[in-house]
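Only one chain comes next, encoded as structure tokens, the form predicted alone.
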Amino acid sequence: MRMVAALSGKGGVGKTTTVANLGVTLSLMGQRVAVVDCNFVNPDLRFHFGVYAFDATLHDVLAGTISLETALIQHPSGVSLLPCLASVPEWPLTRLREGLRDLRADFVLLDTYPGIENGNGELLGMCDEALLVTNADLVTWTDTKRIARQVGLPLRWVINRQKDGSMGGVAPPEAPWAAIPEWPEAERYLLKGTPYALEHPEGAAAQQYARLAGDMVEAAARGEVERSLARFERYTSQGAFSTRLLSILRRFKEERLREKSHRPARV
């Protein structure tokens, strides 16, 4: 399971839209995906999935009154959604990690509120990487770079609402990044409760989400292989494995990496 937090320096840059569209894109690629709304200021993630009524929230999971798996809402896209309330929970956010322990998911995407203060610091401590969502204007870009220096996790940048490929006069980040072009009638898709990438996988924006998702799947699989090989090498150093056996295991793991990176999409 790979946990990814979506961050931004300010609101309104498309962070929640990114989580929704990236979530469905990963799911269409055959990944098991859960999206968790941790934006305790504006918990709007559920609207992107057309969810207007629910029985349980992240707050209930943190309180221990319901299991995370029971609280999840299953969307037709294959994505599992956990909504939250517009209030900071009274319970430690680290309980979310405990709830996820038995969840069968390849990716868990966390939508957060702007900045990395307060509870966002706890969330980052549970994550494997972070998505920095920004626009290409100088003010937003500068604020996002401030956030980037404080995250302490592997980063991927998502530059939203690009027009004609323009970067707005700012230099591309050194970390991996994806440029998401502005798509028409974005508000209509929100009101409809359907992520754009789900209805228009052939669109330019959806193709960029697919490229980003593919990079994330490949990185996750590569990390799994590297961790497994590190364990094998520790055993070998203790005489538990021969060099020949280790070579066979390496090839096996590399084959698994290729298979996982090219897992066929669901139909």
Ligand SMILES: Nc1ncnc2c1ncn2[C@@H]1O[C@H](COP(=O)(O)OP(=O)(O)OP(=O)(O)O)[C@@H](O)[C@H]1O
The other form holds:
Amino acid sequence: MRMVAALSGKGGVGKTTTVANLGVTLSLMGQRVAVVDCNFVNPDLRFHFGVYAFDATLHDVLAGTISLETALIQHPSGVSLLPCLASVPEWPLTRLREGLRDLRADFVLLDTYPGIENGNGELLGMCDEALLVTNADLVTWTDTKRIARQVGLPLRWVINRQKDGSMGGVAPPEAPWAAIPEWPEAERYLLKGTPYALEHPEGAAAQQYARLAGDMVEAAARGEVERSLARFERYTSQGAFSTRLLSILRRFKEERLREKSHRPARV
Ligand SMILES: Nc1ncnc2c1ncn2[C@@H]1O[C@H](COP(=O)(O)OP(=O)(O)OP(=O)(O)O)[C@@H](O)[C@H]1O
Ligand SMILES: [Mg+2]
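Next up, the form predicted in complex with this ligand in place of the form predicted alone?
First the chain shown before, then all remaining chains and molecules of the complex.
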């Protein structure tokens, strides 16, 4: 399971939009995806999925009054959504990670409040990676770089609302990055409760989300293979495996990696 937080320095750059569109894209690629609202000030992720009423929230799950499985709302795209209340929870957020591990999710995307305050510090402590969402104007970019220095996790940048493929005069980051173009009538999709990439799978934005999702799936599979190879190598160094057996296992793992990154779409 990869737990990934969408972060930003400034507000309104597109974190929630990124979580919704990347979430449905990963799900259409056959990944098991949960999106969790951890914006404890303005929780609005559910609107992107057309969810206007709900029985339970992240807060109930953390308090232990309801199981995670019962609280998750299933969206037709295959994404599971967990809304939250507008207050920093008083229970440890790590309970969420434990519950999600039992559900065997491949990716868990967390939406957050801008900056790394308001509960975000604890939240980052349980994440594997952060998606730094930014726009390409100089002021937002400078603020994003400030956050990047403080996160302490592997980073991937999402340069959102790009106009005409322009980088607005800023140099691309050193970490992996994806650029998402601006699309027309964003408010209409929000009111409709359908992520844009789901409505326009052939569009430029959907293609960029697909590239980003593909990179994330491949990196996750590579990490999994590397971890199990390291385990095998530990055994070999203890004399438990022959070199020949190790090379057979390595080939098997490489094939699995290839399979996983080319898994057919679910729909
Ligand atoms: N690529 C895009 N093209 C067009 N409109 C977009 C794009 N990305 C985001 N928007 C619009 O920009 C606005 C802000 O986006 P969003 O709510 O995702 O930002 P945010 O970073 O989550 O904001 P906050 O910090 O308040 O949580 C929304 O109205 C959204 O529809
Ligand atoms: Mg938001």
